[in-house]
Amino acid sequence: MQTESLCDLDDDLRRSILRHMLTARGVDEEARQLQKQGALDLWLSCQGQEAAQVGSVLAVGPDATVFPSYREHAVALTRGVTAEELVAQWAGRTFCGWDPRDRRFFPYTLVLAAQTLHAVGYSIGRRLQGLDDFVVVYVGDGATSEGDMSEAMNLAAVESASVLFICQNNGWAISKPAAEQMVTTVAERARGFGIESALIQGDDPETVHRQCVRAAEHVRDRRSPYLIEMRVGRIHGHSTSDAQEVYRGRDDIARTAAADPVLAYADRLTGLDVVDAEWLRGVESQVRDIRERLMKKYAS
């Protein structure tokens, strides 16, 4: 992973962001196909959330320790986890697939919000050892309704833990809409625990990057937690076992797909002459090679 965390995004960083987003999209598409063929037990798509994930993980830098939930594929790939390592866990071939300490990226957590307590405890433990204690933990909006999330925020605030909470609010906890989960934003709830917070749109990776740079500086400089709530879209169902058409309106699904952050950012950079057709073909070729390797390894 590159060390890219300046607030002013230059063209090299913009191209890097788009490359990571396109790679994550390709891996996600291939994994969905592999699951349909029975090669994977389950897959939870990150499509619609690539901007939030890539923008944030590049902003916090390679030294931060990351605790994901179960949908942070773009974060994992940007952190240097290979597509083969990532997919291996969903194929049931390994507990994790990569060295968590080497990548500073811990295993996925399917138990909702459990990783929030792990993250806070890890940060406090590192601090007691005199080590770098900056930790980033990803969580979904549904998981914030779990008691573990409240316990983690309270403990982080009381102990001044160096933890950045990143909530990707895609509006759905499986089939439960956010409006039926909470009457305030997650950002507002964090402030109730004494944690400074921000609510932003997560469909623009540059906005995400800038906000996360500032949040990371807050955590590191003040040695106190911070929470960012990002509004994102969920293009597919909760998982490959979920038929979202049963509970979600067609218009809502269509609007989310039309606001695809990967296509939008590619179009934006093309319009700004930051990338051209040749550059895009080169990335597409690289992504195609990754997909072919996955297909040969897991579909055989």
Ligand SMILES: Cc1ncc(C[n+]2csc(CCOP(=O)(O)OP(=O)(O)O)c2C)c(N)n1
Contents of the next structure:
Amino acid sequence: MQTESLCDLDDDLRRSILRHMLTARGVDEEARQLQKQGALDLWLSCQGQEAAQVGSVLAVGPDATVFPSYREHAVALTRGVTAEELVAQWAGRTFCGWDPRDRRFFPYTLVLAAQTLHAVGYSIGRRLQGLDDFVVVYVGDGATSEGDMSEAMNLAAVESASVLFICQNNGWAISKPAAEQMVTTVAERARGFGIESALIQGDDPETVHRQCVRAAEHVRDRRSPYLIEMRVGRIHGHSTSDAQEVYRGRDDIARTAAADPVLAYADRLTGLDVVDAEWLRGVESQVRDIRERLMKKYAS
Ligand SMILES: Cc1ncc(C[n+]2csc(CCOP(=O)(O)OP(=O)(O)O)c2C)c(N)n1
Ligand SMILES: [Mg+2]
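Can you now output the form predicted in complex with the named molecule? The one shown was the form predicted alone.
Next comes the full complex, and the chain you just saw is listed first.
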């Protein structure tokens, strides 16, 4: 696993990363509450994966076209999807909620790994049209067991498609541990298809950011695919319909909660004097406003 200690992100970028992580956390928590009240049909929490999501989407830049899976709420919000737009689908009010072309952020895909083929095909199509063909696709560890993922990696390698695959390995496919799904890492598997790859820890947004900047350069400069596997923690169950206590050890759940990347990054930036209590209060108040807007729109 590649690890690095990082110190070269400027403080404005660090504050921006933390603000997006705190916003995503607040929206996710509000959505969980709304689901408990019956205002949303379902919610799949991204808590524990904010560092991987915010660090990566800021690194690839606004011009990359992004194909998400269904848990990329921090990516969506950072890309400018509003909280109201984000939860609309889970309230059964719309197929998507946002304009995919406008945000360069495609609709959520619940059919596991289907978005990997969409992403590769889209990138190839854009290249044929002489347009910017840089595409980023997010996929979970469990979804990599689908045939679509193997087809997508093979096609991307053969066509040298400009696709960055980002696998958030949270260790679980609902109740199935990753260790029971694969004997290699996802990063190793990508190399078998001829795709360069890296395996990193996804709980530090600065490590993620730096690795994704490099990966994006690789894809853009060489016009060939790349895969980053990020090890992340899933703090809550698979969805609001899932009781993870039934199949997951208490210690593991407690360890994951204690390693919360949002709290860790807030503490780190506070310790470095990059943010202070007043700055944090300001963000808290913005997040409260967003949560209130969500509540007003969706709470029945
Ligand atoms: C083709 C297909 N098969 C099965 C499912 C049911 N299913 C939904 S989520 C999930 C687990 C996916 O795990 P992973 O890819 O690791 O993503 P995570 O939920 O952990 O983010 C499964 C099996 C599905 N949605 N699509
Ligand atoms: Mg998973």
